[in-house]
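As structure tokens, one chain now follows by itself in the form predicted on its own.
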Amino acid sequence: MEADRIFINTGAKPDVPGIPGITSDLVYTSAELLDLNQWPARLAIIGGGYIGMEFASIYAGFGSKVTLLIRGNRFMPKEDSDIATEVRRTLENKGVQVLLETEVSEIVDTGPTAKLIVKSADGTVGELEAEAVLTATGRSANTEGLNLQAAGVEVTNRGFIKVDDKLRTNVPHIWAIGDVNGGPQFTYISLDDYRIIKDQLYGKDLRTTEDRKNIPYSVFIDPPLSHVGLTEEEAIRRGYSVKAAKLAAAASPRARQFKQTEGLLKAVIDVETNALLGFTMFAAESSEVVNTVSTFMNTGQPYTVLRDTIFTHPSMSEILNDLLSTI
């Protein structure tokens, strides 16, 4: 295939770990589990990332007994420990069992159920049975069959296509956009990739990935967890002197109306400049509120401006007034 311009936009696919027995018909990827037409009484999830957590929350809501099997020794290591503790507590209250430092060494298909042979950090070997097993251990570039080597297109050591800040590969007139280039695995990042390409073809060729500041994300558990900017731990590692504000989600009148009072909010402030460095919201409607905070952070104004902004009542946004007033 030849063309003046080639755009590779083939996305990513779920990784399947090399565990003996992983090919059992009772083992599913995140895509395959969506097609499951029978509710599993027990669901085992291999992996503690955001996809695994979302399915844990969904199936716990259906009534499944869910077990999260996590190799690491910390739950949600990318989040501050106080946020991770609150999320774990909420999931466990919904019936999700979280097992840290647990590795699956084999899956045995017994017919109606899958038997997982698990090994703990102390060497203890145990068994776990489930009607369905979800593998959620990451995603890889969907490049099989493209024959990238023939075109000389370089990839990273993880198999994603290398691109520069304008999404160009090392080969002139070939671009890679979306999940296949190894950027943040979000639909809205793919949309922004399109904007960068459009500016090159039809605009002033000024847009780059470096323009992206304070990108928010949401994990759609119940309630959703949303974050933008730095965590408190990240900010301290980068040398900032910080002060943090925390507030229980139950302080929101709107959350009480929703009868969704679980959760915690947190804001991280630079002591020297009063800049809002980061914001985390584990509460109802957080996926909407975080966009407001992200937009505000991009203005570069001190946190006090957001603290004193007038919001409608009752709304989840107005809790920002109360959160930032605790500083």
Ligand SMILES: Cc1cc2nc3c(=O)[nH]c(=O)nc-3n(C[C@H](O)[C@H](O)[C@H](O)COP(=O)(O)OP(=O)(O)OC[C@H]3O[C@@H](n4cnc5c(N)ncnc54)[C@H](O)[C@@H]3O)c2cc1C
The other form holds:
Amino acid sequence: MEADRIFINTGAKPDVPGIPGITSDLVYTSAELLDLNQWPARLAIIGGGYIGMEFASIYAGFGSKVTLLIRGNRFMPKEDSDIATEVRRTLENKGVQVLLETEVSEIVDTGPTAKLIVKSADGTVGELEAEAVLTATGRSANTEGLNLQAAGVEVTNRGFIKVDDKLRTNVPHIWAIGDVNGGPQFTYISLDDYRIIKDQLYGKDLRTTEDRKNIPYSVFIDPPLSHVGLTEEEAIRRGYSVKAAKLAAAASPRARQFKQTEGLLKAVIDVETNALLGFTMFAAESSEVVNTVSTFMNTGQPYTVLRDTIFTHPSMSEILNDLLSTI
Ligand SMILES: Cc1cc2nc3c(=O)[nH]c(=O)nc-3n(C[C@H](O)[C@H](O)[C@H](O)COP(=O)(O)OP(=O)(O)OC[C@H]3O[C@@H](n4cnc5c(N)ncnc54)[C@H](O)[C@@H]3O)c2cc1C
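Could the form predicted together with the ligand be given as well, to go with the form predicted on its own?
And the full complex, kicking off with our chain again.
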């Protein structure tokens, strides 16, 4: 195919782990599980990333007995351990069983159910039965069939299309946008990639991926977990001297009104500059509040400005006053 300009925007696809028996009809990817019209009484989820977590929360809400099988030795390793502990406790209260350091070595399709052979870190081998198995072990670039080699388009060692900060590939007139270029895999990053291209073609050609300072994200478990900036552990690793504010979600009148009092909030402040380095909210409506906080962080003002901002009552945002006043 020839064109003056080519934009590759083919997204990502689920990785399917090479476990014997993985081709069983009872094993689903996230897209396939959404199409399932029968409710699984038991759901085994392979992978403890955000997709695995969201499906665990959704199906536990439906009443399925959910088991999360995680290979690593830490639950939600990218989050601070106090937040991860709170999330785990909340999921477990909903009946989700979390198994760390667990490898699935085989899946046996017995007809109505799948039997998973699981191996723990101490070498113990056990069995787990489920009506459905979800694989959520990561996503890779959707480049199959594009014949990138023919155009000389380079990919990373993980198979994502290599781009510069203006999303240009190594071949002039070919760009890669969205999940396929290996950036953060979010709908709104794909949208922001589009803004960069639009600015190049029709604007001042100033926008780059380097402009993205604080990218918020939400994990749609119940309640949602949202985060922006650095975690406390990451800030310390980077050499910041920090103070952390923490507050239980139950402190929020709005959360009590919603009867959603599980959860925890946390803010990380740079002792030297009073800048807000990071914010995590595991509570109702966090996917809204996090956008207020990221907008604030982009202004570079000291945390005290947000602490003293007037918010409506009752709202989940007003808890920012209380959270930041604990410092
Ligand atoms: C279960 C799940 C939950 C998610 N939840 C969220 C969330 O809550 N919030 C969020 O922001 N993001 C979420 N994401 C991520 C989000 O879906 C992606 O980041 C986003 O869709 C990426 O957009 P994109 O434009 O790169 O590609 P896509 O939206 O994947 O679109 C790519 C399109 O290209 C098509 N295509 C592929 N190959 C070819 C080809 N050879 N020829 C022609 N067409 C082709 C595909 O069929 C597809 O229509 C979630 C993803 C999953 C899997």
